[in-house]
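Taking the form predicted alone, here's one chain by itself in structure tokens.
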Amino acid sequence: MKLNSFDKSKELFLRATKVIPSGISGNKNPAFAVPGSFPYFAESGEGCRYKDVDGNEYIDYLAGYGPIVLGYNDPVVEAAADAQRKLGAAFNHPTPRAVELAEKLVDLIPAIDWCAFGKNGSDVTAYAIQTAREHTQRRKILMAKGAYHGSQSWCRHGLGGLIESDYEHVLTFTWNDADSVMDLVKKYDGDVAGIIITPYHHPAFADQEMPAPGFLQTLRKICDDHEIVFILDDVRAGFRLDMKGSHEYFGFKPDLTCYCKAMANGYAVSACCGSQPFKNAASRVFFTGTYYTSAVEQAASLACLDELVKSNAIEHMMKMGTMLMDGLKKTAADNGLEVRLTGPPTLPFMTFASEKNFRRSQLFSGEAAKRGVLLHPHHNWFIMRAHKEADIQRTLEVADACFAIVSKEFGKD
């Protein structure tokens, strides 16, 4: 078969480096994937298929790094967004869509009584941190080592522009180790404002880890016993595990919860939601942005959430994700390789059991991209409602060829 080429992507990237720092910023920079084997610039999308500027088409398991949950260009969501766009997007004041969306989330999610809206996950996780500090009048925030809670300086991702005071009151514990959490609570007794977690551990460049039995429930008890605010960062997994929130899936109750990616099928909207005792503190935190009340995105979110419920999308995505994970494990074994599939089926990730430096993953993912399947080597994947059995079967056919290449290059495990 003819392999994909990326001439236009490379040409456009060279142009970009002259006028944009790094050419492409953050996790979408080609250095984070497989330079030369991955597309750099998008052109269009339909369903679970994505086209780059070179005209290459992919079965996409990156989903824009998470926001595409129904599928690209979903007609119901686009119709809702278009209808609102004709009325207007940004006004001096919010529209009724803001109230309707907050009401829908409160009705949908048992643990919450109120919502505040932003545009990105980083907006609302930072707001949750401020709300916890305002509520408790304390300074310290605890988070798991390797967890990603956004690009703002308090969670110290990256190197440039950070100073120690940005994150001096943010302390880290080991995922699934409640004792390490308790040690910090005791050490900083009376000064821990909040514990922020993801519902399961999904660091980049590592296997995903599910919560050990009782771990999340123990964190809840620690927070209750020490009057600490329990914050759930459900930005990545929200509405991909349970429509009532990932805490329902894992059986615990947060105080504040942050949502974003799957809220609006690609439109930029996020939410920090909380229970009644934290509403007054949240109202005292200055949280605003010119586009935080943009009505088009909120209309898209209303339609997206309705579609997820009406179509029983999570059940379908679980089925497709399970088929993919089981198929990859078997196909790897057929090629003499052992792989680890981690995370829930709707957000799977694969690594090679004998891998130390991701070279096998990079070769596998790069060869898959050349053959029209996007599977990231360093970041978890996402299943969409638009993925069908035929897409999974085609993916496994491509994976078979790519596993053979890995086996030839590195030998059988």
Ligand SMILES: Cc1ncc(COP(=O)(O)O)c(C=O)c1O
Contents of the next structure:
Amino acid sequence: MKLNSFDKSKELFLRATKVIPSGISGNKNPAFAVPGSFPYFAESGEGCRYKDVDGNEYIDYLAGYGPIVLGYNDPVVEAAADAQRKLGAAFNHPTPRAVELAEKLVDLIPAIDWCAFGKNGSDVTAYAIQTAREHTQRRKILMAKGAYHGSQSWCRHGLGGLIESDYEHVLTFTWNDADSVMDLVKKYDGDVAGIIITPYHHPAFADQEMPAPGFLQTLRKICDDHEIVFILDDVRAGFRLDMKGSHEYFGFKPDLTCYCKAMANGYAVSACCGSQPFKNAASRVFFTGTYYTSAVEQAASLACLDELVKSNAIEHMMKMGTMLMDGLKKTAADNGLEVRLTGPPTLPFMTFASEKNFRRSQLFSGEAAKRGVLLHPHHNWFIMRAHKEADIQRTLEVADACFAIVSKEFGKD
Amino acid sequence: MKRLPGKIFSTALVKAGVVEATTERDLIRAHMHLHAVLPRLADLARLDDEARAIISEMNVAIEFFVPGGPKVVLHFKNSSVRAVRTGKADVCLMFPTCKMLNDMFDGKKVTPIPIKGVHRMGDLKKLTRLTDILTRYLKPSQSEMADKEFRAKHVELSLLVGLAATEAIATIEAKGRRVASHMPSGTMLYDVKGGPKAHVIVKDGKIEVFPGAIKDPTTTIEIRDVDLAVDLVKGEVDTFAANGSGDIKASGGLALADEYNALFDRVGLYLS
Ligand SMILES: Cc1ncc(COP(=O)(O)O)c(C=O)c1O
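Form predicted in complex with the ligand structure, per the form predicted alone context:
Whole complex next, starting from this chain.
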């Protein structure tokens, strides 16, 4: 079998470094995957597969870091987007699509009464914490250590470009430790505006953690007792666990909810949604951007959400994800290796049980990419509706070869 | 003269208007000068013949300190140098403020106050010769850099200074403390191909730096060659771009590398 090589990706990257800071910025920079054994630039996609600039094709489990929920180039979504494109993409005003999409989300998600639209997840998580501050007239925001809520300065990773006041009112607690939340609430009594949380813990470079029984419900109670706004960041998991929102899957009720990735199958749209009592505060926060109202994405979202519901996509994705997780565990064991598979089946992640430094993961992912399967070594994966049993089977065949390489290099567990 | 408790002494000087209050920046730089730059004399004993000859003639412990600020004791004994942060010395040099200490490292004329061991002028002269050699490696001329062997030594010493200086960022700087508070523990190997190696041990936010390799590091940073490392220690490399192009290869625990790099990137703001 001829292994994939990445010469054009590297060539293009060298060109990029001359005209773009760091070549590719943020988490899509090659440094975060397996430089040299991973594609850097994409060309086209269809279903659960995409091609990179070298012409290599992958069965993809990264889905553009989440948005591709149906599959690349989905005909129904593309038709809806095309139809809107013919009418026009951006205007002086929103189009009826904005109202239709807000109505659709309000119908779909029992916990919400209103929505405001942005482009990226970061737009709406920032808006949600501002709405919480406006509603409570308080300053502090509590978030879980290691959680990712976007690239705006209140929660930005690293130090570049930040000053202390950007994050001085953002405090961290430990996931699944309600006492650590309560400690902060007590310490900053009367000054905590909001608690923002993902429905389960999905930090990069780590196993995923589901909520311990009662954890999210306890946070709800803390918020009620102390008049704190409870914000669910469902940007990553939204519409992959439950079409009514991931809080339904875990049995709790947030005050504000943020959606983005799976909303529109790759079109740039995000939403901050909330229940009635928070609507006036949300109105008072100036929230806009040149493209926040652009219609093509909203039309795509309407079609995508319909498709997800109509085709019962989550049930199918759960099945495919379970098959992948079980299959990987067994295939690893067949090669004398122990792996941990964590997270819900539609957003699985794998680590090697005998290491903490990801060297086995990096070798595994690099070898899988060379064989046409894209599994990120450090970031959770995403299942799409387009994944079929045959794709999972092919993935497991490739995984078998890659586990054999890992076990040869590092020894059996 | 009896040693006054440092904090009281420095506060009194500030109050009397003799010296200015220490800023966070001054304190960080002083910490770096004493705990990242001066300890490199130990590496100089290994890397430079002339320095080794001078060190072999010394048997003395020399202390640099700022009252209420950082302190280092350099033990010269048995042809080697050991830098520690506590204990007694034969010669004590006091710098009334961090700024004065920093001025000296910046090449300005500063006379420290000898508190003990004034008579050991010979040792102090030798120390000056050693720091002159160190400065030559850390701030080399173009002609010196033309020599391949010299370049490798420049890179090793500069890399060790840069890595060791991250400790001051992690413990003193408000921004750095934020990063250090969630930096995972582990070890990092810096491997300059065809050149030196150095490693960093991070444990519960504490940072220690050593020359040479370490077995089974959490994270490995391979640097293409000495020339790239020269630019890297000057802070002139876009490390994300270099990672993608393969000039720098980071493998293993990248969460540690990522957090640590955020500290390393800031060293140039204080040392140049
Ligand atoms: C949970 C979560 N919140 C917020 C964001 C930020 O979204 P975006 O990158 O679209 O700004 C992300 C992105 O990965 C995310 O996973």
